[in-house]
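One chain follows as structure tokens, the form predicted alone.
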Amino acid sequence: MSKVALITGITGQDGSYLADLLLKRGYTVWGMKRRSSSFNTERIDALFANDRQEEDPRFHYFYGDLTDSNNIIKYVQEIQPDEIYNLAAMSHVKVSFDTPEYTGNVDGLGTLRMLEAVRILGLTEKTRIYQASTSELYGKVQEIPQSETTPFYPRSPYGVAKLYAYWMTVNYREAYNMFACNGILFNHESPVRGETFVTRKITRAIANISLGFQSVLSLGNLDAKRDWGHAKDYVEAMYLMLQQDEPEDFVIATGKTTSIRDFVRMAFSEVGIDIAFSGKGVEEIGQIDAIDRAKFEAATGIEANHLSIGQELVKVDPFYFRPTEVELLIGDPTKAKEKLGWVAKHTLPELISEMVACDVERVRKNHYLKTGGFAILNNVEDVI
């Protein structure tokens, strides 16, 4: 018989492609999903469509929510799964300074109630967690690289609310002997990365700006640096997790790290513009320095005529400001290399010419299907 997983946040990058792999290694899968007004399930859509033409379909998910107990008690119940992996979370880290209760009752208490779930429900032999802990939990770094033994400092009610959750997920482990494990994974990212995170608003607004329908991108701090990988890389190491014989956490990055502007000029890159920075702090700019014309109809599809030498593309606004900045992150990734046998497969710039170039043939398309223009991503927080 196939092994059954739930997956809570299921509709988002990671739930996606966890799910993706998962299906393709022969699992049944369940999915958590929160009820929402607009449809919010285009990263599932087609595996969705995909499995319901089997005779057997294997793929299902279920409306819940991690502040609902008697939620999680019901459907860990019914499905009896031997693998949970435990996604879900309110993510955006500018947001939780914002609304710091709601942050550690979802993503703090969130985790004690599913943990809670398998342990009242008699699952603690059976069922093996998996709880996405995040990078955060390093905030002001203490040691660089961090590692699995490094202290943790977190600097948002984010951060904080995932440092509860990485202890209560130790605790059980200890308490009740389940298998339940923590992997620190550091910034992961993709195609279907959500907008409102650095990354994609930078790839979307590139697209914008290279079709004509954005004039600038603002963003906050462009020295923060992070270790940037590939999610579909990172779901493969929570799945290595639980087929482990000892419950364990790791670190999951690529080793490297690099600034917000670095990784600006990057993706300008991908469509033949070379930009150049000057100023500081609140005045530092971005303008084009060169444009390889060849490169950019080659990507755009269209000639760079609206676009000129000295031009104005990247400014820094002090809105997308944090109260307490994270400058510096970047991970070991030695024990998972040497006891997970996972490396990272994707470089970052492999990954930013695959984000690049899926933000340009989704506003190429919308510029076909829509009229009234196009979502400005100007007023969106950074999330990194």
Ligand code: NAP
Given for the second form:
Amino acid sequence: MSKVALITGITGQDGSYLADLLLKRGYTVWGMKRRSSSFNTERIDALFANDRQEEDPRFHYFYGDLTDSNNIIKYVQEIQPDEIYNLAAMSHVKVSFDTPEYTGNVDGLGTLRMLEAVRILGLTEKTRIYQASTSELYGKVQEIPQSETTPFYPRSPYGVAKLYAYWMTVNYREAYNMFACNGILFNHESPVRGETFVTRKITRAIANISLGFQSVLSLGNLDAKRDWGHAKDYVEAMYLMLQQDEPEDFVIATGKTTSIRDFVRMAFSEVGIDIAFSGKGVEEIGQIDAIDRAKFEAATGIEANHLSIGQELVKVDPFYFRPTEVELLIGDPTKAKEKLGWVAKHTLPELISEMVACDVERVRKNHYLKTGGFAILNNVEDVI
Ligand code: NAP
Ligand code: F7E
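Given the form predicted alone above, what does the protein look like in the form predicted in complex with the ligand?
Expanding to the full complex; the earlier chain stays at the top.
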């Protein structure tokens, strides 16, 4: 009998990678999907298409929402999952300052609703639960690097809501003997990362600027540092946590940290552009310092005629500052290595290279669909 998994947040970055991993391991996968007025299944469409070619499709979804207890209870009852991966969340830290109550409802109480559903339905011995906890719990960090024993100090409504969910998960484990784990995951990215998180915003902008569809990239705090890994590696850690003999919480991270400014430099260098930063605070700008024209052409398929030395490509816009910021995150993944045998396989340069290449390809494809050819891109003035 194949194991049955229920994934909330199936349409998100992690949900799509995790569904792929579990299907490949023979699971039947049920995903909770929110009703949306426009299509929101782009990240999982390929999984559906592949699955439908099998005689006995194993990938299903139902409409639901973490704010709706009745819906959660109904489907947990019907699906009787062996494993629940609770990935659904309002996951954008800056947006959580605009929607603190909603964020608390989904990210905090939503987790409680899921834990309660399992308890009320008498599934505490059958169903294992993974809770998507986060390095945002460390916020104003009390220790460097951050491990499972570092005290928490969240710095946003998102972080505070996730703190509630973290402790509810621990409490249900201790009170009801449930197999419930927190994965304290540091930032993880991929070519399907949400478009408004900083890494994807940067790689999309580089593709657009290179192909002549954008003139400048506006960012907020360039000094913040993050421990970035690849989502593909991180969903493997989620799976491993639920295969252990005992439920425990784990930090999942690379152990390296990089500033937003350095990420920008590394990503532009993928298309042969060297960026030099000058100025301070909101006056800081990033200009083209050098262009490797052969590398640019190889990466983009066009000549760099529309770009010149000294051109300003990056600026700071205070709109993207947060009321309280998380300045530095760097995780210590020792426990995950020792107990799960997990280590990050992808390096940051590999991740950046993949993200930039995918976004360049996407922009080229979109343009091709609109115009029926790329020739026009060699005369970029026409299309800006
Ligand atoms: P994501 O791409 O933003 O995906 C979030 C998912 O949650 C989407 O499928 C979204 O549906 C769904 N969702 C949002 N509100 C919901 C609601 N009220 N009811 C049901 N579903 C809802 O996030 P991600 O990067 O994959 O992250 C997955 C989880 O890990 C999240 O809980 C996030 O907070 C946490 N986390 C992420 C990172 C990271 O670096 N990526 C690190 C630590 C923890 P729509 O598609 O309809 O919006
Ligand atoms: O910001 C700075 C920003 O939005 C990273 C979520 O997945 O990871 C994510 O949260 C840093 C911050 O991710 C822009 O101020 C500068 O310091 O990519 P982000 P995040 O806030 O770290 C954690 C682990 C999660 O759990 C969350 O769900 O980059 N930054 N300029 C900017 N950030 C954005 N978004 N946009 C900018 O223009």
